[in-house]
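Take a look at this one chain, the form predicted alone, written out in structure tokens.
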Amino acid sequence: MDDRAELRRLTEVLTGPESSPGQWFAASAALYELFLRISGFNEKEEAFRRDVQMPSGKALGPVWAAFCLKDAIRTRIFLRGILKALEAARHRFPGTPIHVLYAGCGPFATLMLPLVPLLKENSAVFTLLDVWPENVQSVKRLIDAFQAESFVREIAVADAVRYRIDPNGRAHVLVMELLQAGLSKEPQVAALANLAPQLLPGGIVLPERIRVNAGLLHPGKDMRRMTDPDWAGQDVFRLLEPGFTLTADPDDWQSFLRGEERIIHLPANRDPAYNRLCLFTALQVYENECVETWESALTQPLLLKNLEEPPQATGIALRYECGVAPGFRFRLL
């Protein structure tokens, strides 16, 4: 089987409705090895393991950006969501190729290249951005190898927080995955605030909704969840309201930029065994394509504090802070 046929086969496994989780993980690992071989990307280069500190957050080192492909559920859900978003965009913007702006493409353009075998010629064109020149060079080699030049409008070394879209070629769809659990460290918020207003009216942003809630985790139940394959227990954690929602709606992302503080009350009669205060992240990539808690590195609970027993705090004040080290800040009440 040649490389283009293999790319199609693996993509169909990753996105197909009948494939199993085991097949998703095998396909994502095989796709990683395929891209690694063809691109010549050096995953052993020590310099590629260092993150770059940008004014609005960290840019992952190329090795870690490449490894994101192996996060199988994350990769599957994003690819399926993008396919659905492209179909929706064709109905909104008929008669023209759909222009997709893909910010943070990494060395493998994980959220673009696997889709190429499934796309019709002249149906979509991508602009790809990354702050690492080495990532851009790796993607160019893959584009050449898979003869995907007709699907590429531009590949640029650029910071998504500052990039300006050509006013004569505004995008229909924005794809960004510049985030970690709890919207920490990476500049998803700042990049969204820069790029979303530059889309065409009616444009689509993916992920379309990121939800972050404080919550209380039961460590005993969590340990059993991880170690006992036969345990079907529920109620491992309990979310607290109000939460924070990030979408392309300016009211949402502007509230993050302003650092609006929200008061979250702890239940007066809470079970003291739920003693780990965490942030819980959930992604709605597009429509019903979602990544839930624990399904991905993006949705692992982020520990804020172990609460005292007996509990002293009655609540927390939570706000988001942008800048060099973006993320949520909290104080106990």
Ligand SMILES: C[S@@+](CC[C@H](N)C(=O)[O-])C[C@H]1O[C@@H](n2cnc3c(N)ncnc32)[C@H](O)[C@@H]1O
Contents of the next structure:
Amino acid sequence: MDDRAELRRLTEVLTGPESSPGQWFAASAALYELFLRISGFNEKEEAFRRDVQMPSGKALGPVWAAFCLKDAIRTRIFLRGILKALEAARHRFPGTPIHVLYAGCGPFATLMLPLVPLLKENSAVFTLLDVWPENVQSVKRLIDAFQAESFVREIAVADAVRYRIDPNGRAHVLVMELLQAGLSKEPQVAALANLAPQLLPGGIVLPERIRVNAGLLHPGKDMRRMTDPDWAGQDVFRLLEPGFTLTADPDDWQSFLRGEERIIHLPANRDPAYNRLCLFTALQVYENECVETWESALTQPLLLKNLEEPPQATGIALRYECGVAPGFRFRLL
Ligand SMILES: C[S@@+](CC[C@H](N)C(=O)[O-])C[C@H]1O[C@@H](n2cnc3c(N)ncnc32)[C@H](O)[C@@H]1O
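Please move on to the form predicted in complex with the ligand, as the form predicted alone is already shown.
Full complex below, order starting with the chain above.
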């Protein structure tokens, strides 16, 4: 089987409605090996393991950005969401190829290249950005090897937080995964604030919605969840309101930029077994394509504090901070 046929086969497994979770993981690992071999990307290079500190957060070293592909459920849901968003954009903007701005493409353009065998000629064209020149070079080699040039408008070394879109070629769709659990460390918020307003009116941003809530985790139930395959238990954690929601709506991302503080009360009659105060992240990539708690590295709960008995706090004040170390900050009330 030639490489392009293999790419199609693996994408169909990874995105297909019938395949099993085991098959998604095997397909994403095989895609990783395929891209590694064809791009010649050197995953042993020490310099590619170091993150780069940008004014708006960290840019992962290329080795770690490449590994994101193996976060199989995340990759599956993003690819399925992008396919659906392209379909929706075709209805919204008929008669023109859909221009997708893909910020933070990493060395494998993981959220674009696997889709190429499924796209019709002239249906979509991508602008790809990354701050690492090595990532851009690796993606150029892959585009050549898979003869995907007709789907590429531009590949550039650029900072997504400052990038200005050519006003004559504004994009219909923005795809970006510059994030970690709790929107910490990486510049998703700052990049969204820069790029979303530059899309064409009616443009689509993916992920559509990122929700972060404080919540209380039951460590005993969490242990059973991890160790007992027969346990169908639920109610392992309880989310607290109000949460934070990041979308392309300026009201949402501006409240992150302003660092607006929200007061979250702990329930007065709370079950003391729910004693881990955590941040919970969930992604709605597009419509019903969602990545829920524990399904990805991006949606692992982040521990804020072990709560003591008798309770030392009635609640927390939570706010987001942009800058070199983006993330949520909290204080006990
Ligand atoms: C989490 S990785 C995701 C890689 C790939 N898109 C995927 O989903 O598998 C984020 C990528 O964004 C790039 N990046 C981080 N900050 C950036 C910025 N300010 N502008 C452009 N690219 C950035 C990193 O270099 C890295 O390649």
